[in-house]
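In structure tokens, the next block holds one chain alone, the form predicted alone.
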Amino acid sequence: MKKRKVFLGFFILLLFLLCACGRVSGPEEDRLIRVGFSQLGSESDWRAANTKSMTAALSEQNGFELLFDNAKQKQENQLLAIRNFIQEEVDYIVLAPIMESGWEDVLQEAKEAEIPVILVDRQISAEDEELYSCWVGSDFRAEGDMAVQWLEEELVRSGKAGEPLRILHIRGTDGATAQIGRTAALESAVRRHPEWEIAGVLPGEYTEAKSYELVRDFLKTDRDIDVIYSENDNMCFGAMRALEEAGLSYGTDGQIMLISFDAAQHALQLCLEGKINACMECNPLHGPRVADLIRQMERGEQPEKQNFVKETLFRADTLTEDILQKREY
């Protein structure tokens, strides 16, 4: 009898230990969600804010294990990163694509591995939309249309509507969704206004240094410019430096109107000072949205295919210090 009690006690103790060991590993819902994020680069203030938002939202503290890769503006680096994520058997892949084309093969590999793909910021062109689960970002064509509408209204307000207008267009990386949408808006406006002329198109590739060099060289042969339409803030900064060196004034009290996209803190400060006439917002804080989309899919829900963010155009004549101080980026 005594032996039976000893054996029973030992058996109960063993069960207790096994259960305790099971609790150490944690329930399934406490498991970290493994996410591979391929960021296209670090070419601008906007991109830095976007990366910061993503890494903060997809942190271990929030229940994620993040594998981050900076492609340094090269699509081949992104293709390699995605294949590495597949080999690592991540739960989700987040992709900020450099350009729209060239993704079918690698995303098919992710699909076959049953790894959902979330696109961030820029989009892709693919016949099979099932290659990715959803996209979150900006309506770049709408951004461009808002900027052009501001220009039309400003010309009316200043009594210059109908007069010849020469526009220097600084484009982002060719084939990027932002470039395609913002360029299309400007080109459409030029077709509507026969008095408007594109004085030149410069491939700034979203970088300040390249924009500065291109605008500097352009001004050596053509200084008759009324507007610079810059497809991001950093390219606008480069253009401003080139204008200053050439002795040309800009902004609300200058010869040349400046339109910029992204509306990061430094650009808005310059807009507040009247050095940039209009800043079109492009919200980079996608991290919390991506985290929410992943949690939706973890619950077995299918999120909306396209998730647009709301954005605003900031004008030098209405922007205030109070608005600037409330900005998160």
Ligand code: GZL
Contents of the next structure:
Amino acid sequence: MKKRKVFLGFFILLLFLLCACGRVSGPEEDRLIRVGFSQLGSESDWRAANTKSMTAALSEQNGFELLFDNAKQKQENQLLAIRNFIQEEVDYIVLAPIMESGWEDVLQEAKEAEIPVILVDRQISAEDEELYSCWVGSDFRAEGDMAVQWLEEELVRSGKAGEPLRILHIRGTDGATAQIGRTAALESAVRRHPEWEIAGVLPGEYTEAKSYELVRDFLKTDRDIDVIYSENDNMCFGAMRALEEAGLSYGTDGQIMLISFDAAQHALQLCLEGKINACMECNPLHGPRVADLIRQMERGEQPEKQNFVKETLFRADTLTEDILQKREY
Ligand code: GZL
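Now that the form predicted alone has been shown, please provide the structure of the form predicted in complex with the ligand.
Now the full complex is given, and it begins with the chain already shown.
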């Protein structure tokens, strides 16, 4: 009897020690992969769709334990989140960086903690490419080039090629890869077309509210606009509200052409109605892609460093209800 009590006491002590050291993990194959995901914010329809995709893919039923942090558009919050993930000893860190600069120190800490980092959506500018394992996202310069190519072709179609053109540029968050690429495409086109002029550049930060305020104020002094090049849907929505208040028409039957990026459901519906002339797709459904990259690394494989997604441009004159219904976001 006494022996049984000693054994039971020893067993309870062992169980306590195992639990006290953090986790009593089950068999290796049943262990959840712990992922810390630093999402930059919730500023747009695109970001909401991206978060939904990421959290659905990195779910417990798919074999993941997800530690999710929303940085509310502040880089300092992302830095804090990453350091917390390191303290938590996650297996992987996934980062959607709000801007390209400012990541070297914190990613060096992750590297020293031997925690692989996967970048999603925007990129970072770091000397040491070993600070992250791989990246998945869009080719933002290509997106901008496709949008500009549409504008050039539209001007030919309407017989206005070569005529003076004034473009209002609503820019995304400064230093974000999406902003850098889409802006570069427009600036390159303006250099190619001496008859084109940038009437103004508004820092809309990808939000509808900021874009509305900036466009409303801009139109108080300058109403001579032919095109609005909006670097995401939500800023385009803000511009539309300001145009309506100023009594200016837009879209396929209006005086001002609207070009938008992301092509989420709401914008595509407006495109179908002819209110937005062209919507450049920016696919946010990175959840399954990131999950696959992690599974590759779990198998000891090294994924491609850069993983681009394919995207298309939607035009008001070719978009159909059937296409819209088939969209996933
Ligand atoms: C693009 C993404 C941008 C979207 C915006 O991949 O980084 O950020 O275009 C979002 O809608 O806010």
